[in-house]
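Listed next as structure tokens is one chain, alone, in the form predicted on its own.
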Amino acid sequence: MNRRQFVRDVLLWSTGLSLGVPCFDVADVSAAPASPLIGVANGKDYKLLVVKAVEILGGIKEFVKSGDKVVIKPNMGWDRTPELGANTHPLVVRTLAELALDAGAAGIQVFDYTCNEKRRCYASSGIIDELEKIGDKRIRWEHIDPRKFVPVDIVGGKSLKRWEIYQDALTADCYINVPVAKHHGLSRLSLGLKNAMGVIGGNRGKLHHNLGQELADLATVIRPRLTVIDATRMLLRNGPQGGRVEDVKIADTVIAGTDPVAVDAYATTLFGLQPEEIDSTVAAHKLGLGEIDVQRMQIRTVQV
């Protein structure tokens, strides 16, 4: 995309028009299915968990088409190793990258706007080591470039009306959201909707005064084609960065879905909480972004 085309597209985003980009359908925020399908896989083989959870939804080719430019957005914002449960498990990210390559992706970007020092976060997470093992030049992991944040008007937002969003997330053919399921001291839980914090710029601390609604507002423009929640190791206390193995529950679970509210709602129940207890889930449901009632979902579980 040249600069002129990019500026034109940003203007379209800022007026709330759909660009036909499959990952961010800003024109219709009530398009979530009435009875969303949720794929849940349990077991010790984390790579197979990802494969099976995505297969329940029809397989990776339902989401990644030949020639697509794909963004895989994990949580790797903290200088923490995988056993501490603060970042997405590296095998979950690696498997999604391998699946996207098998589906014919032309390129894959993996990035996060880290909270701790970026180089330490990328290294400690273990994600880069696993991606390097694939040995494919189509996969790129890069640090966030502040020059790539572009202002976007959030037409459907109730609290947040305009914010800077990362260009590469907006222009991807397919955006895959890969959060880790964990406790968060402010939002109570950090799941799929919260993971959008890693593709926004500006003073992110300003969002904390009404975080639930503002995460929902962001979800009207940041709309992944696929969300895969890593609940293999769940940080139950002292989130979002943790630091103690004793705060982590080994749950050996991966959850996949296309409805961002539904996947968060289901993941919430793994913590012994109800979806209605999470402000961002409630706010996103009220905006028509997805289903909050677990009883209305098609939940298909496979034991690996």
The other form holds:
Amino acid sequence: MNRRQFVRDVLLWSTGLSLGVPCFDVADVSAAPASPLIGVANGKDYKLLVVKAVEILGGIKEFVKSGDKVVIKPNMGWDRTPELGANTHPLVVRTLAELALDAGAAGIQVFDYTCNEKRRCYASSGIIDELEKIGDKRIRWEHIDPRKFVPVDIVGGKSLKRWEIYQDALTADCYINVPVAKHHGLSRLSLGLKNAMGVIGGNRGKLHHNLGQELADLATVIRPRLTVIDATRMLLRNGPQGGRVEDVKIADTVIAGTDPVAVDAYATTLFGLQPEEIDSTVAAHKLGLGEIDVQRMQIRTVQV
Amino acid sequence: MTERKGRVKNRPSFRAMIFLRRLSQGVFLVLFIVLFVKTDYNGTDHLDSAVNLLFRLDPFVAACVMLGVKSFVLLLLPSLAVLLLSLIFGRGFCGWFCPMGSLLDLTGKIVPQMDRNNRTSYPNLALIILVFALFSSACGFAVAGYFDPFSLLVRGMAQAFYPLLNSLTVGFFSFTYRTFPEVVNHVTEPVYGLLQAFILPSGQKYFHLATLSFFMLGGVFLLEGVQRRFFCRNICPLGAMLGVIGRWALVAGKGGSNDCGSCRICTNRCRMGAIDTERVIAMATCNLCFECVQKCPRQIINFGVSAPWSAPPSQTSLSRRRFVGAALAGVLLPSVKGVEALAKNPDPFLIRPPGALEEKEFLGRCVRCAECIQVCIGNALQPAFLQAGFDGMFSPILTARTGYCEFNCTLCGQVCPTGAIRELSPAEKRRLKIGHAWFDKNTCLPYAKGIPCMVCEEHCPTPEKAIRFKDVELINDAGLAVSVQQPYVVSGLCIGCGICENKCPLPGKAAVYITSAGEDRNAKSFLPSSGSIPYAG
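Beyond the form predicted on its own, can we have the form predicted together with the partner chain?
Zooming out: every chain and molecule, the one shown earlier first.
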């Protein structure tokens, strides 16, 4: 089954026209490129960091075509202000939205299925404020609409066989994953794959019982075209929500890539850890979703 | 003004008064509903308007609360203005302002009435309730919230009608969204969006006692079928209180005269049953709706200004025996509370909102208005059933499995009309302990089965985590040797917000739960720790 068929199934299911649970077969997951390209930008100007990191990958037009429906999925799951490092930095999200607009996106949706109360999270993260400053009607930030969760059969999943996933994340022409790099008690780090928790429904805590594998299983279905990891600030302790500036390291870094496993693996090294220490990275690599070995990546760094 | 043929029309000034009265009712009702809907998080930490204003205007609530806590409560000062106004306008408050009264008037237009003779069913009951409530409040048994019209109204709306409205609306638009083609959704979805933006709450809330709250308020509306303004005439202690003063009001009705003959239109039509068969208007009951003036075919009945000391003697009043009976009941009932088991052993799951005063003072002030419950951003606050005793019914308690106390939120203290919940600064709120989390190691997965979990630790909001974990090697439920993280609570850091209990992924009962142990508002509560000897002495 190809992606187009899958998207059609999801839409049919959500309009009640089909009773069959949409099923995503991992068979068409194109083999990840042998040596994935990772764009890394360092510097104080966070907007420029995003622009430069994406430029390394060939620029935003590689990912967003004119007329595309774009979903930008930051981590804004916690009622915490930007300096506490629990949510994606608002400027990183805003810059991506501006880039997508420049590339001719027909519409941009920004959302997250929050852990704390949704309105508080959206407000405290500072992301909504920044998006509204752009003042473009094509940008729609919205709260999760429970009607839009669609059960999906995860054929490639080893542990997770079926779960409810947010329709817009599945059907977008271009899904951009924008996690923040931070500490997490159970999984050690919360990076790109962990950010998928914000587009799934159901009793999410259940995934914690075999978190690494189940995040990898989700990654067979939730497939960002571009991942931009915000490591401008890195929450080093008391993650994933933190709450003390002492626990936050200012790292002034943005990482971009198309290989969801490779970007996580590279970001892990910024914490002084090995990619093999993160269960979800290992599991996803084993599923053939991407590269784990940093030596085999093309890492291009730019100082801004 | 055109005169209709064959019939003398009413005096224009009174028609204007009726128009003004309806306008006033409409404006205040809309204002009330707007304030009710706005009793919600507004995107900032501070709420600028809420429906609590209504309760601060309520002299019955003010009297009960001040008698209950034996001190002057400044927050309730505005109610004095209503008392003073009733020296001029009597129960005009009931006819012109009270949102409950206005809603009942609207209901009366739909619900047909059974009772034709329009005689108030229990003319003394409201006064008995008033006397009982004042005495029992003074003796530490706060019952104002059972009878106060605003408590009944806001509570019924917050705990039943408003969430019900949301549930039905969402149900309808989910149906259209799932069933109908895109064309229809192009029309329905924008409507849904507008409703969500301006009328509906931000999410579905669920309440204990929703059905009871529904029937209590619904019952008040249905009683309109017995006689008009049944609640106002027979039950409302606030109305009775205003009536006690209102009988000497400056504005007074001039009843009928001998010229009336056998006409008793005013007697039969008065929505308050304030006009007797001799067509004397009882100013303790009349709410100045002025419809008698409009309906009087010969323009006899009238209103004017009268000297306060010239109140007619035929007003409703309590006999000495009834007064003493109501007062005695009010004095005696609280004493029974003293022999309830709860007096010796309070419910350990009684978690009060952050900033709630010490329990006795809290119950004395709380008027069960449900505003904290309405504003609670996490659906954490629920009306108590019997956890706090008979007089604590409908008072707010936190039940973490339905919702947890949001770390940075201080809204409940901001809306409490009587100060039963203190207004806290965000910094104070984040430190205030309302309870304590405990693990049930028999069910907690890392302990019971060696299965990794740690959802509680992930959500624990204190900057230094109050829930931490230790790495343990053990044999799991499949017989395999595994390394697993097991959670534990750091007493000095846990504030009892309940997010751990709320997010625990186990079905049904959570493996971590909150009790009131160690709560800051109770000086006698303590948490044993290895650093102290709590049981000594």
